[in-house]
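Only one chain is shown below, in structure tokens, and it's the form predicted on its own.
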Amino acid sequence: MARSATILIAAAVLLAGGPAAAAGQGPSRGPERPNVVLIVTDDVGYGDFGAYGATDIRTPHIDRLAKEGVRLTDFYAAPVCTPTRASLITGRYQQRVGLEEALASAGPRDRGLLPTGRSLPQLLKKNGYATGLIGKWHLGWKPEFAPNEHGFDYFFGFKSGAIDFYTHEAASGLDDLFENTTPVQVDGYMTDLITARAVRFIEQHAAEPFFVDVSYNAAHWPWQPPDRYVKARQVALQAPTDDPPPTRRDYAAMLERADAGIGEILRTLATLGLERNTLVVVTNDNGGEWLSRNTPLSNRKGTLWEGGVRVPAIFRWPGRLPAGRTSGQPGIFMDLTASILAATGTPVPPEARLEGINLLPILAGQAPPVERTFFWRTRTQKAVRRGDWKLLVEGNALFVFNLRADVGEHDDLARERVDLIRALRPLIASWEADVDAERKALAP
């Protein structure tokens, strides 16, 4: 389908701030529908992009997107990857589908995300979009959990949480590279394969509206830099006590190769004349690992401290979003679902019950910032952020932080703000009761 390079979206959709921004509209068939390229890196620290302060890692292409778009300072994910990806696909809290922890790459494979017909890719597909997932899935191994079942027309990548970047073996020792539902053997460094297939998908669908989720596994362990083949001794967490230990230099080389791949994707959009008609989002799936730079945040992946859940996020949409802007509007991965559906004019059925909001009017300066309330939970921690205030529960310990004044969570105000503890702790309990009731109702 031929399309104009100019983006025209109904003001009612752009200015809608609610989760069902596009609800009630018929399928959008006009020629101006935008493409969406969502790029997700893996285990990258909040401060690992140049646009977020990194000095020892070169990310010129990501930094360019920040200069040409909007950089968010207060964007959130789950503390590990599977939950984040579940919230993106469903547009709802991952606790509702029982995916609160990372699915194991070895062992039983009976858990995963079942399709509902209301997933992000499925709704886009129903609206006439070509849909592709290139890279990491991590939402289930069994055929009924596969990306194609959720509405992705095309899938090239792997299903587990981590693979050897060169051999593409998972922690189980089994090969883990698929094209749609077929296991495949393809030589190459995984980051480069993801880039090449993403470019090919864009080229193949340049004449029709498309959504592609480019899910890099860089810079997740095993920390294997490009152009230096060494089979991973284990596709599992690497520690500072390993002999020899992985290095920050190796980590940097992996992230820089992903940034180079992003550059190739951006050049492809420009060459095909799609740049102005494409919303590009770059973000990360959870807080950084021990080799990451999470400055100025505290702690890292797997925790509910800011370093475990706050992630970089950049939106570029020429002509629709301002260039070079920084936004303190709080956002969360579920907002990507709502924002993409709104931007594409995709009808959202009421039963989808999206829990995110369309951030685009706020980022465009067409709507004022809004106060948000977010919840998180792990086996050992619980947390809520409401406005600028955060309550973190860790066993019997209660911590209160003003994130606007203390993003590093150094100044615990629990003693001074008992009133906030009394106000926020019941919110966590109410939220838990709600999501747990839904999860139990879905359980076989």
The other form holds:
There are 2 protein chains.
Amino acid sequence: MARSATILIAAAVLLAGGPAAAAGQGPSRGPERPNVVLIVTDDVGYGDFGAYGATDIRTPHIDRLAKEGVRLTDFYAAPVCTPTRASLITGRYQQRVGLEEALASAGPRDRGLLPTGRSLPQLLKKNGYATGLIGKWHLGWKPEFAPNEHGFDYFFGFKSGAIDFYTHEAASGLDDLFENTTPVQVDGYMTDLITARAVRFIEQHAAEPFFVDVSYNAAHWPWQPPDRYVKARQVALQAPTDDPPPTRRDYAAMLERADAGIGEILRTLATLGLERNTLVVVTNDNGGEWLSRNTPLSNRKGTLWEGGVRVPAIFRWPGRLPAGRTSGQPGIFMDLTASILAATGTPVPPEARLEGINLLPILAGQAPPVERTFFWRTRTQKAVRRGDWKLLVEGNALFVFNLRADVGEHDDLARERVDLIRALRPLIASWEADVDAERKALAP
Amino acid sequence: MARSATILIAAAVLLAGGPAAAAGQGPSRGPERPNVVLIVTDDVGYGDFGAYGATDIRTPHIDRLAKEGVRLTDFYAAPVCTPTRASLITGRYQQRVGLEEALASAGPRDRGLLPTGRSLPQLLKKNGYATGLIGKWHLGWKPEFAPNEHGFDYFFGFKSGAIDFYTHEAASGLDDLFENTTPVQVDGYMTDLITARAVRFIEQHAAEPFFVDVSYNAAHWPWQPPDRYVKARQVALQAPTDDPPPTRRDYAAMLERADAGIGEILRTLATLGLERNTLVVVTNDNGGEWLSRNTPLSNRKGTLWEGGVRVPAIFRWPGRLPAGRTSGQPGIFMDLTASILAATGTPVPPEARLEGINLLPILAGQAPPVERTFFWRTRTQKAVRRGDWKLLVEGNALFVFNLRADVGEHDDLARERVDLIRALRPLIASWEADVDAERKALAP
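Alternate state requested, the form predicted together with another copy of the chain (shown: the form predicted on its own):
Every component of the complex follows; first up is the chain already shown.
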């Protein structure tokens, strides 16, 4: 813990000229106030980007980012999307705000993420950044939970977990497309709309520091390929038993369209001369669904096996991060929060109590890798990863895996490594007690 | 189905001289009225017998049975013990009698398996067999559920899922040892008591056809090795976090003691000249627990991954079955019911509606292998295996595995084999409707 904190401070000094320098400089533009383009795809498998071994999906623009930046092998999300997004916005475990599961369209709509004034976009906004969320929110439907309340100057997108890519209807049957707080109707394939609005946002804010969270719903169901309208049979959930079933080709086409959109965003940055002054991150919100390729991981979205939580993550920042490097440094979504705040020299009030770390000095090779401890919880499973070791608890069953040697989680070492079970299980219990106490304080 | 029925009838004719011959012969002794010794271990891993690849556990007597008989690679149980045992006694899916989960010591004790007059031991008894259950029952505590009510002439053992191997107390804290319907107190390590009573039963019934179900609790928790009293900290459940934790060596010693007991039983058969006239089956009731070695299977007891349901099974019947052969014929516990009834020439009333098949002609090489379809269900998972294909349903997630090519279930083929999902998922639904209707008719 002490070590991580030291590195975080060191990183802030190293990469952003230090909090003092940033504070002294005010909102004016300079290389120490880089832009951040965070691109988050949806339900994509760990092995579905070319840079991560995809064989039947072409993602040349994402692959180019990997060639020009650092590719993380051990980056994590939550097993479903709402929790991942909550941890990004708050910089803390999503359990603390009671958002452990995906908000269901059919469920009570009075739940969501309440603004605190210290969420990621809010802090960036306070630091003079133009802030935009383009795409999926999924952190609450009611106006008080809306992106603009959290510090996003601009929001274009939808609030559900999934919408029809063509009609923009949610599973509720209601239209779900907003420009800021206003419901809007816009013709177009959702991926293309997101790309176009992201490009426009970048163009409009090229002269000032900006943060844009480009939150593609590709390649989440309904699996509707671009340029060919297919009625979404089930926006809430799509299954292989649909008639006809969606295909891997549909999924691939959707993901390739998002990659094409990323290409447009990258071209925009280049055209505007913003490439070197912009940190671009591409990642995904949870494990892949059934049309995905999670290879070499086991299991999928919704579970705490690696296939449920490990996601691709690529960081590109020319001149600041090396090109074409792969890093085994374990990271997690709330590290993005800490990393972005550090990279942008954004003051972080102590009460924000960030739980992630700034990964950038490590990815830059300016700081040594650090051992990390991550926790996950669903209704049926609990897990902790510390260093290379993972303890997975499923009912009465305990599994121990060495993720460095066995990323596919095929060789359970529970028998041999009782010492690890005894060391790690109490950590889960402590973590649960901690996050649950905070959640109960929030909504007793 | 028609094919299986034909084979079943053919087998009865082939191996038992036909129902007519058996009926004509009455209860007198002859080679067509073989004895059956069914040995069931508890919570042993698929890879924990030497014949199944164990490297650190010595099971010479079980291995000898494999050398002298047929070893099945694809034999199945339910994921926990009560359902497996219910399917053996009834010869039908345990869901039909509402015993889908392990009866909990702490749960309502008014549940159990009601006698029907056509259970496996009852039919054997009617056919002139001496019938004995030595060891674990776990199909109900109340007198009306007791083994003797089901046609076991003799019962020595316990009714809980687990007892202290030394004190014979159940998790309830109550003594749990019976001789027939009488609570008894007997000094001794449970495995040895089971062996001794099994040997005595065989000796006492050497002159008449007998069926003995030797139901060892080894190597179920509490993990108390033989010859060294260790207080069972938790009879209900034992965990790696116990202080000190049980070890793989404890588990191995327990299993090796059961193997030694099997050796005594085999010696008794040989001494009495019963070897050639006795079908011996050794199997296990569900997947291994955390001290087990389930290699090459994934996951463990309680789940519907192969590590939860696939179990070792060895059939020895000198002169009737080949020696040293391995069979990939898929089988399931209720096949034991059909096989034992067929081998013993026991008339089966139509209302018994056996769901298993007689495996013996297939294992003997006298009938071709048959394609099978098996179903499983727990609170969180459903699964079907048809031929080499398995569909596993876990929440929204569907997995497809080719078990012949990928016994470890590492390569999910859900994307590629939508045709199989579409074919197999309705089978699960039909099966569920069928078994649930029968269960509801039983206890609406």
